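Taking the form predicted on its own, here's one chain by itself in structure tokens.
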Amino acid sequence: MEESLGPIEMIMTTRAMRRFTDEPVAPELIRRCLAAAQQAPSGGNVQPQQYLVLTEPAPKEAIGNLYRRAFDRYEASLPERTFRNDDQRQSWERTSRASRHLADHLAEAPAIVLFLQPLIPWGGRDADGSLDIGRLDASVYPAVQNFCLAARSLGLGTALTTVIRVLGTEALEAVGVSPAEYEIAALVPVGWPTGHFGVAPRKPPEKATHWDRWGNRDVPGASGQ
């Protein structure tokens, strides 16, 4: 358990964890994540979103064979990479690597959670024409996030990936979901991870920052301004 941790640090620390352990995760604590989940901000309020915790041997199993298969269309699909140095090239052969190995062995986590998504009308329309409020997702992904944070601060690991959508409708119908009421937002793969939590290497976000009109990198009343 980690729960001393604060929380700039737990975040900065909670980073894709995609090898585990074989050793089990009680329900209670992924309950516990799970009530992190709902406590997420969402649009209106509406909560939209509805778990579907995998955790006996045979749903995993039908859900990490679908896993794979998606995994391997997305893989193939890649352009291939162009690099400005090694340690670009060998971070992003590392990525590839815990990817692969999760899309081999996805049904060998302790838990699958899915994160499920309702096929509602969201938005309106008024005199002027239709309202765009944004999408639903956005109500949906503080969730997963807030769920990937509370493991972590419990000592488990998670990775959140999407790639299960490449083959959503058969999956959804191999743990028993209608495709036509619901779509995967997220998977979820939850257990004792084999490496450490760090800082992830990510660009500095100067570089993505600008400040009151686009293009201006200068910080308000930073010295020498």
Ligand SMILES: Cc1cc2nc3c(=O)[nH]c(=O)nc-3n(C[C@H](O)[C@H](O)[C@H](O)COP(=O)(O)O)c2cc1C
Second form
Amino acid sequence: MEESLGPIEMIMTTRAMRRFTDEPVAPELIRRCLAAAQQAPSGGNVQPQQYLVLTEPAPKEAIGNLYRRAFDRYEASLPERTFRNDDQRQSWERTSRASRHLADHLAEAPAIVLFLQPLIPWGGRDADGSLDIGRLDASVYPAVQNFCLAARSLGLGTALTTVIRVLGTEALEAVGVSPAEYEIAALVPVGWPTGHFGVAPRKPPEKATHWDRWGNRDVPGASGQ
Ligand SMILES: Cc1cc2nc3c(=O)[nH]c(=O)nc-3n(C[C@H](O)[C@H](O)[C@H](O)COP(=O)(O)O)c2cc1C
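Switch over from the form predicted on its own to the form predicted in complex with the ligand, please.
Full assembly next; the chain just shown is listed first.
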């Protein structure tokens, strides 16, 4: 059934999945998702990222404990929220519960993929000074999303997360990576989801789109709008 979905439907139903069954994930499937990640665009085709795939209990436990501590601090730091309506409140509460669940159970995910970004000089420089060509992480996150999309096409759940960065140095050291050479761009748990893929609530694109000039919402050629 999954196979019959077209690419747009596949993209539309890729969302954060944070609850997984105990069923293991074959390394070959993760390798296929990493092949898709490698096809992502990067500035100057520099392909800066390295992947550290954790499947053994000990490193998953170590990262899981750090993730929980990082999430505890993040959660406690959140300001009181106000909501426009019940839908918004419920959506936020669902995300909070799922995020808490992931923080308490990360080590149980069949695999955890760390997307590592090298600490290298980036950007240009000319006689007038430094040239802003975008940040290096702009060359890593497309690979993360490619990974998540490929996983979804195989029926695997993922969630792009970054809160581990709160304890990023400890996390890198726990898995034998030098914090002087790399930072963690993303931590992605991978597993067979307990829930179903579906289209997540989002603002309609019209609310974020301007045509030809800032503030113009009229779609070219769509008369009477
Ligand atoms: C840059 C970034 C950082 C994120 N960090 C975390 C995180 O640390 N923990 C977590 O549970 N989810 C994290 N998320 C997932 C978001 O909460 C999720 O994408 C958002 O709530 C939409 O979820 P949905 O697609 O299921 O609606 C992160 C997402 C992004 C893009």
